[in-house]
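The chain below stands alone and is given in structure tokens; this is the form predicted on its own.
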Amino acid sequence: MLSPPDAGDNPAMLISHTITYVKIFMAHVVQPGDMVVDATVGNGIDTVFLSQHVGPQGRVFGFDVQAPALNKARKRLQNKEAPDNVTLIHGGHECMAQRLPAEIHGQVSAVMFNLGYLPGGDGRIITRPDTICAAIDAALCLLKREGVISLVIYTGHPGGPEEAEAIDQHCSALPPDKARVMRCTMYNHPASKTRLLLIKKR
């Protein structure tokens, strides 16, 4: 099973905002050097994060089918400073195993997922259960053995419990020796509606 990483001196932020702990988690899982993948780019925050882990000898590859969010990450990329690692690429996240080169395919450690909609911007275009459900398969042939994903899941706007519902179906049907899935939530938070998936490849 997906074990949870180590909090140091502070354990008790394992039980944190679910936003906080996944930021916990990939910071274990992404090391300097990795090759890695911020499905949903947004605002850049993932793909700062990203950036910032990997170092200089790493890659960062984003995704995102609005143009005014890759052109808000560029400028928050450059704002923090983030090490010349990152690729952003106009274009829908189900469609990242045919837009990356074939020579790293099978050695992408993480792939992060943030879902809904863009922050600030058009709350009419949001994720789909059609695309992220392609996207995840897409993920895990990235994926080298034991790299992880994230998938952030928000269930408030609408659309989003119906792309839960489809996400639940379609990784509880993931083959068991090709993949472990653990999901996480709030129960007793404002926050209760937004969920966390990990996936790990096997």
Ligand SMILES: C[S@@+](CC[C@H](N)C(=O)[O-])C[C@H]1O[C@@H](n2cnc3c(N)ncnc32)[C@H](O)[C@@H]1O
Given for the second form:
Amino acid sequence: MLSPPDAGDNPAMLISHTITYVKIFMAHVVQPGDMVVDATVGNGIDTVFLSQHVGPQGRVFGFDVQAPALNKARKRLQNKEAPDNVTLIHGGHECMAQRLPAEIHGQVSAVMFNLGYLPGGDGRIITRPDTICAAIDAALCLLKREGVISLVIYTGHPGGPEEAEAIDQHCSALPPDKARVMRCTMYNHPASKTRLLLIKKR
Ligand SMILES: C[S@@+](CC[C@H](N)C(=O)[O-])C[C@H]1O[C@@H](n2cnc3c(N)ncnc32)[C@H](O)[C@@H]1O
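Next block: the form predicted together with the ligand, after the form predicted on its own:
Below is the whole assembly, all chains and molecules, this chain first.
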């Protein structure tokens, strides 16, 4: 089992970078044996995190539109000796409901998104407003009740502010009896261009 940054008996640890916050939060949401989705595999850092948390009895489905990213993630999973519990899918997260077996719809405990472009990769390939909103709806279909979606959203790159705005509009209109949405951001730090949205299915 991976040791994430752990707030332990120091909740102040949560007031940190959004990436740290989401890892601490998700480490509590994701349990051994769970089914989860990494909607933006990239270099595979989150995929390894999820794989180690759900353990050998769990399952991780990972999506990315870039084959080289999936190859890097595959190597990272091997190097980190992650359990053999990951299915990597070369395709857009907006199609996750169609690409995943019908029997797991309504059974997934967490879907993680880390938006923007692949660090060290082609900066022109970014997540986009229309597909991300479709992907949030698809993720809500896959989630079980009390399941959680996390979205780390960047506004510092071209296209980022428009994507963040589309997500805000989409998620603020989600019916409160279907989902609860929480937005977190740092205000006085370079990471203030990053924000985190947490969505709980009701
Ligand atoms: C910030 S990176 C993800 C970082 C990754 N979570 C990690 O731990 O290394 C964003 C990724 O989203 C991918 N992406 C862009 N559009 C996508 C889409 N429609 N579906 C799935 N992945 C997409 C990009 O190819 C890129 O690898």
